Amino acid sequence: MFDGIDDKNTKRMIECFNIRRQSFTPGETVCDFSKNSDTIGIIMSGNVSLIRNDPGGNRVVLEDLSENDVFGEMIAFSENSDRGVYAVCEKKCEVAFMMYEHIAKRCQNACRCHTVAVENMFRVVTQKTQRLSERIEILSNRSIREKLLCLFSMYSMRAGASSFELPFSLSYLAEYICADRSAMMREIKKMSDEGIIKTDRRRIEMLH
């Protein structure tokens, strides 16, 4: 959000935007967008999941978010509350909250740093769109194995190594790829037995 803005102007904008910071523990609801559709959150530390409850009451993971990630911006831009979507703390986190109007409406001074912040927000939305495309790519695979291999390959590429650590639990992983947890765990064991991957809790190593 404040990339390219010096410390002095960043501090000034934090006051101007009336940004508030709040800490959360695992399992706590960070933001309910049915009530706070005009809120944008910036993760200062920890991990947050963006969740939707489908009409059948099932929990669907939309995104896994970590430090420096932004959430709520696409809902705020749509100017429409999104019922059933909420952010949940996965790992103890601190989040900075701001209102959408501070981004959408320029200040009276029309300062350059506000323009930079708006440009940064558009870049965030572009990156979010890319992530959603990756999610679609994962879910477009039919079998659990294909979904896992697609996701593992993406994380391996991001890490620049064959070994990487998942930023979330295996239960969360099952929700993220829309699979039954027991079936997913069986598939992971098969892949390990076949020498395709090596696992140590959240640590995954691609052997082929």
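Show the form predicted together with the DNA, please, the one above being the form predicted alone.
Chain alone follows, minus partners and molecules.
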């Protein structure tokens, strides 16, 4: 976010955009979307999940955010989705909050850093669309097996190896692929039995 901006200008930007930083510990609510509809947040460090409680009462992971990710109602979610969408801290994190308008609209002070900030935000938001698309691609699979294979191959590619460790628990994985945990476990077992993968807890190996 502050790439290409020296310390002095970073300080000016913080004032100009009215940025406030805040730290959170696991389990704390980072942002409740029923309030703060024009605020956006950028994860400076740590881990945050965007959670939705669906009508059936299931907890669902909408997004898994880490450093340099943005969130906020202006940047995501339709107006009618407030009910039950909130951001919660997963790993000790620091978040920078600011108003969407300050970025999107031209700054009255016409400060030079505004241009750079918009360029940086453009990259950040572009990166976000990539993650969201990836997520849609996973969810666009009809069966649990296909969802898993899709996600596994992404992680395997990212790790550059056929074997990799999931960065979260299997319970969380189930919420991430929007499936029942026991059904997912059953499917993982079946895939192991069929020799498609080999697993030991969070360690996954894809056998070609």
